[in-house]
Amino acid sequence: MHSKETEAATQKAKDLIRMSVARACCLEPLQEFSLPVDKNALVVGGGVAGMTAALSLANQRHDVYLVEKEKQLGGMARRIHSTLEGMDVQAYLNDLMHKVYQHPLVHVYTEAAIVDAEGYVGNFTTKVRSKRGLTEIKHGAAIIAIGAEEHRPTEYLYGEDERVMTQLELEERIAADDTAITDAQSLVMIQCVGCRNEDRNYCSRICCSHAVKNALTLKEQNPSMDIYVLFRDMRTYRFAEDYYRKASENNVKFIRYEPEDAPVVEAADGEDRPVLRVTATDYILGRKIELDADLLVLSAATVPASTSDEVSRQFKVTLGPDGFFTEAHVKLRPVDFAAEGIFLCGTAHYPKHIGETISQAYGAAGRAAGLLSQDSLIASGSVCQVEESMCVSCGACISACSYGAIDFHENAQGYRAARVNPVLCKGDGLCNAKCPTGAIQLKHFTDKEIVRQLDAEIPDPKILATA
């Protein structure tokens, strides 16, 4: 990178070289941990992703322990019932419920909460409550795969109208063979409700395609109804733009809105019939129109799950801006927690179709057997430390900490100061730098290394004392 500076070049090696050797001579030897691992594994959330993560791990002759909040498994598929491919979900959630009830390392806790989680990877010990009891799970993994839910909309008349409702409970409906639904002349539907806005700044990624397949099967059953999509951009990824293309041809036709302008519903009388009127402006037409519709549907964002707070703070994951949980990495390592042994999959990561949730749980499985086929676990010297006689007690190291590695406990001389697990610790040093009175040192890292590097960059102690 300094090849037309030889003279400069030549000199800044000579530099990083004698800053090297002048920290070498404080340099102590680390003292690596190696760690027994526990060949269990636990998922967390009983939907497509948890049940499929679960059953790779047990076909790799792990027991695992599958908890699962609600009365039944499956999760949000189970008000699906048909992908924009054709695949019966239906089908293929009893086919996969089957499997995991039938399997005898799989040991499925229906109707349970998490109480407690404590640990370190391969050695992580877990408290479910169910209806067995409290049961104290030891394992050596986690993966978190607890879902997501659909929000519940505000406007638009939804809860008010019973002629409006989601893209979910649309599909039930057309399952059930509503006559109400099949029979009608008329549908709206409106994209992009309760997301992509200031309280949800982002896309919900499966509405497109969701709306889109309602949208066919409809005129499948019923080709003279009328059905018209506002959207503010359609966002059909992958190769769903086929069939966007097929609903348009099949006279879907799409009205895109701006966010300021949005759609306005109300109810009213039609010529012959009461109707949810929508009046929305027409960007191509250049004016206002009004669609008198005989249902509304609204395709409504995809949120957090209502325990992902309390899941991110028992494993000590991150959540996302968003409330959806954070890979360590999103292309080195899109399947891990930062915090080791804890891996992820499932729309708890984000909003995905069924295809991708299933490949993300078998990578989740995957690097979950990766670490519970080992013996043991070396864990890395290069930690933190305390000098629990210049601790204060403040706390900011336990509030930067980004891996619940320290906490308070009464020492010898009986008063409290911090305490570092070496195990857990990751050695970021960020507990290093809040420290008020540098009572935290980081291994290969300490203080002392670090200003004998920097007395060596500038030898003569007047230049220095000039800087």
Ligand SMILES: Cc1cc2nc3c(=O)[nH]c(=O)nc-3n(C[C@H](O)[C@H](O)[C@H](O)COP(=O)(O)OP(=O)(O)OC[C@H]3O[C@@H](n4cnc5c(N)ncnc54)[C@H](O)[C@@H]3O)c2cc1C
Second form
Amino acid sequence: MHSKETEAATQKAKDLIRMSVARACCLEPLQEFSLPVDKNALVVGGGVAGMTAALSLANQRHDVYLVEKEKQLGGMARRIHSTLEGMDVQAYLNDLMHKVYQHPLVHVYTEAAIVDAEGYVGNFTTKVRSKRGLTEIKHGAAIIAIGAEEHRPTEYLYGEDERVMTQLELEERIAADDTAITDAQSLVMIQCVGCRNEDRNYCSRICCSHAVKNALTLKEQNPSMDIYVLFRDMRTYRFAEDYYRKASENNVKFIRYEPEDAPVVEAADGEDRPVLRVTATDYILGRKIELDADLLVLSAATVPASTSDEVSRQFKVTLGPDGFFTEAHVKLRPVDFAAEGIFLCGTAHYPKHIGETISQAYGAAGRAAGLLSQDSLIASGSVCQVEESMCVSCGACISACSYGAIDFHENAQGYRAARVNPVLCKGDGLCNAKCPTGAIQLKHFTDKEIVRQLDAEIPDPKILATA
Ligand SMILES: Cc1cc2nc3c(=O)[nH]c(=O)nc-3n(C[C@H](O)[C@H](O)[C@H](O)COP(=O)(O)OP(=O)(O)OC[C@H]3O[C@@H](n4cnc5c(N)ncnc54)[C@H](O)[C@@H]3O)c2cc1C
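Take the protein just shown as the form predicted on its own and give its structure as the form predicted together with this ligand.
Full assembly next; the chain just shown is listed first.
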């Protein structure tokens, strides 16, 4: 880049060398240390993601502790009967649960709650309360798979009129051969209920395919049923687009609506029966239309699990602005948390279909197995340390640290001072920048070293002499 500025380039090279020498003069030896790795794993959440990850790890000869808060394993998939592609979800789930319960290395704790989690990569200790009492589990890695939930709508007469239901409730009633559903003359679905708005500014991804799946199933059982889908954008991504086309060909009518002109629903008297009257604007016809429906189905948002905040605090892992867990790097570390030794998969991360959940669970198990297959880990010596006599215990470093590596302790003189856990510290230097007294320093990048380096940028005979 400096090929045409040879003089300036040479000067720059001299400056850089001089600065490096100035810094090298104050370097101190760093001690790396070796940490043993506990070979066991903890999986939090016994849905498809958690069970798949647990089995994968157990098949690689690791003891796995699978913690589920409900009485039964299975999670959300217990309410789903088929996928859009025709997979029999209940048969798959039963087989998966059978394998989990039969596997000698998977230890299942149901109706269980995590009380406390502490430790660091390779050496975690988690306390779990269950029917078996309080169990202390030691593990080298953890996988967070606590899933997501269906939003409970507050609009469109949901909860007030029993003819209004969510897609999941519709699916359950179809599976139960409820004739009130299959014999209906007319059914309206409304998409994007409770998401893509100010409160939840994200797309739930699953609902468009879910609506198309339920519409196709109903059309198969009762071809004369009128089905209308009021949508904002149909997001049947990947090959699911084919099923969207098939639904159109089967006379399912798709009508776009705008959020500022959302459909209005009221109970009304139809020509020959009481109906739910849905009024919406048809932008192709350019006028308001009224649809008299026997049933109204809401594609409700997928929302983060109610326990997300608690789990995020317990394991010191981060949630994104929408309340789902955030990976360390979207492309380079997609199933890792920033905190080492903790991985994520399933809808705890963001809404995804069962097939995507299974793939991601194998990904998380693979990353955890990579860690657990090692006998020891080498921790970096370039970590922060506190000069306790300078610490005013303001806590600025603690709030700056994203890895939970700093806490307060009472020192030998009886004063409260910050203390760094070198195993958790990633040496990002944020705490140094925040410390008002300079009490906390990052080894290998101390203030003294950096100041020396900067001072040497301008040749100063005094510095040159000391360098
Ligand atoms: C409304 C809706 C409709 C869907 N429809 C379809 C569909 O038609 N087709 C399709 O392919 N996919 C569908 N999905 C997606 C599918 O449900 C998921 O991909 C899959 O079930 C996610 O599995 P999971 O294990 O990540 O989460 P979940 O199934 O939610 O399991 C998480 C488990 O963790 C447990 N848990 C939560 N907190 C804790 C805690 N603190 N400690 C211990 N355990 C805890 C929960 O009890 C639960 O058992 C739908 C999802 C939703 C929300």
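Numbering follows the first chain given and starts at 1. Everything numeric here is computed off the predicted structure, so don't read it as measured data. Whichever C-alpha set is largest while still superposing within 1.5 Å between the two forms counts as the rigid core.
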*Displaced residue check between these two forms: residue 9, CA, 2 Å or over, core reference*: yes
